[in-house]
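Below sits a lone chain in structure tokens, taken as the form predicted on its own.
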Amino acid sequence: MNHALASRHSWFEASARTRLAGLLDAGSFREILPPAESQPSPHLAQLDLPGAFDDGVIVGGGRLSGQSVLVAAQEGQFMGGAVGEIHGAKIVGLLRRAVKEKPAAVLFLIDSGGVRLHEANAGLIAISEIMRAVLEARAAGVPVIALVGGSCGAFGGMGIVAKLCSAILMSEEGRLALSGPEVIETVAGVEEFDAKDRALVWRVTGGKHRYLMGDCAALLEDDIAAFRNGAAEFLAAWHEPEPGLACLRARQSVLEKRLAAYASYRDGLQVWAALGIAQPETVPMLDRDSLVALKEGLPT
């Protein structure tokens, strides 16, 4: 057995507990609303669905290579990450803290699909919730660093709040988006986007593409503790820059010409073909490091 795969520990495959575990110094994590004293969410109780006593997402602080640190990490497997009231109050009540504390950054391990359809506008109101305070702590010279890798990626509010972070780390397997693929074939129809077709999924929303596309930091290996060490060198590296006008609107030029060059497309082939990768059809069998040479090597 080849002893490099076998001490990997896959952040896709992984409960958020475990992530927490491998991401932060041995020992030093917190919980904030630990098992004893959380509840479920009311909502779901009164539909007569399960339960969790998190309500799908871990808070707390703990420290990373020895800066102190607050966390939050979504639970993709209960409810795919789905963001409702509970859920959404914890969130934003350790960002709030945040800014009183002022602590090296927030990691906000992202693992959602968005809003929990069966708590409705409280789903939606949580996202808003989330969004406002995101800003709020970045403001204060916190930085909020996106940890995307899970099975669930980050779609729907939770891609808003993603892209609302300081910056996003992502592994390849991760996906990052507004509407997920199921949601755009059932509303615009399978010749839009097949949802079935995992290469297309992948092609036009995972790590490999956000990173070539540069709508996240780093592309990290599906590996806990190359996102342990992904985050605490880009940390390091890191500093909040201060919020501002001429900051918004170089981004929203950015997004601007990037809808007028790519609007038409339908494949990530044809953004990467564009972007001026000659052979397009090779990226999904780069490794991480071939496609970090190979994005450096592009046109700017």
The other form holds:
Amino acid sequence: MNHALASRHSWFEASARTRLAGLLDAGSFREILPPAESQPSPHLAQLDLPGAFDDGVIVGGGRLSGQSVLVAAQEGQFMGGAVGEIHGAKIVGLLRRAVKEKPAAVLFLIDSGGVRLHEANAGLIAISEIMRAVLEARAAGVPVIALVGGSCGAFGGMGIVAKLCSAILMSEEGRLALSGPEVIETVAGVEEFDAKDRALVWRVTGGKHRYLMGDCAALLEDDIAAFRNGAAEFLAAWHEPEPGLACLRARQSVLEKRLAAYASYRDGLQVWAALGIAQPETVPMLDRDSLVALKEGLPT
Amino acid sequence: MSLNDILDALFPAGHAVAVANQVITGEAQTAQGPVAVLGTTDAAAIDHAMALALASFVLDTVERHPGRPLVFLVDTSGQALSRGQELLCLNGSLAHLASCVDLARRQGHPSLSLVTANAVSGGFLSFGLMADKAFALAEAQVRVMDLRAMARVTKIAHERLVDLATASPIFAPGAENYLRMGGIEAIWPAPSAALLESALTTVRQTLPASDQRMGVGLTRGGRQLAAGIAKIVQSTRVGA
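Got the form predicted on its own; any chance of the form predicted together with the partner chain too?
Whole complex next, starting from this chain.
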């Protein structure tokens, strides 16, 4: 095993707190509403379910390469990172704080299946509030960067939220979609989507596929330092655009063309071939650097 | 109630609305002038094509009719459940639609949505809940998931959920619960031009619209924690 591998700290396997500690400048993180000043969800307690004092999301401020940032980190190990009343309100409050405080960015460490069913109505409305608050922060000139590489990915309403951010930085292990494969299998049948076929799940929702399609801005190694460097590099080169008609018209055109071209496809392999990749079946085996080189060599 | 009956009741002064692929687009006359009418019908499961058709119509309205109010009619069973849709990042097209509604708001278009029959999850998030204010007809179903499916997924007995649902608006389906939580502004007994006019006036008077739903949920007693927590996170001083 070489040194780089030996010293790697998997983002996928780390807790939200470990991710934050490695992402931000050492010792710079300041939590808002730390567990000692907070309360677990009374709605879970009502169902005799264990709560968490941070309700599965950590919010606060810190520094990234010396620049002041606000952060929200979802803990996928608690209720699948799902959004309940308190969880959602912490994120909304942080994004509203960003509008006033004007940090260099909000870093949003998404690791969530979406709405917490035990608090479904509160969760759905909270996600709607997060959606508007993300757009409000961006309109105030504050980039909101989604980091996706946790075990729960970014699904349901949080998949929509991720796509409202200025950019998504994602690892190969990360997944990004709307409905989870299990939900589609349950409702539409195993022939529609076999949720146990992990390779297929990744070819449809995984980081490599989203990167090749341009749905995430960067593909990162599953390594906390890689997320740190990726976020800092992205931020240094990014200027948040003002929301405008031209930009959304351009996006509309890209999405319409893509739908027209790929509407009948059902597997990443088909899309990758259509993108001009000569041997699409090799994509799942490629390491991160080779895949990035492959994408950069594709016809545009 | 058929879409045409709803349109006749809301817009007695006239409407010219087309339906294609379950997507409604068009315009209607009100006492306050023309409004854009758009949305979905027949419990549409929102897919890429529907989201892009709605987004395109919002962008056309912003370009051609500055300031024209947007009236969304919501009847969606959620998002389309298919591998092919996910392959092309369905959450991305829904986010695009939400961004277009948000742009219209920023450019001074008042907006309101009316849930006519069903409003579920992703389909509701992408446009109905993005309007300045959302309303629902009394017979409308608003939910993330019905209680039986919820019992299956959460492994909590269905009878228990039914019991708790009578005391708490937090998880059980129903427009009334969304009203108490601040997600829905008001429930209309039936589609009515007078209620629509009054809603349009309210929305206009509160421009530019900021998101007041947490505060409303607190006042109505349905969401007692969110507003306070958001406020603390927003304004607590944090050490250097």
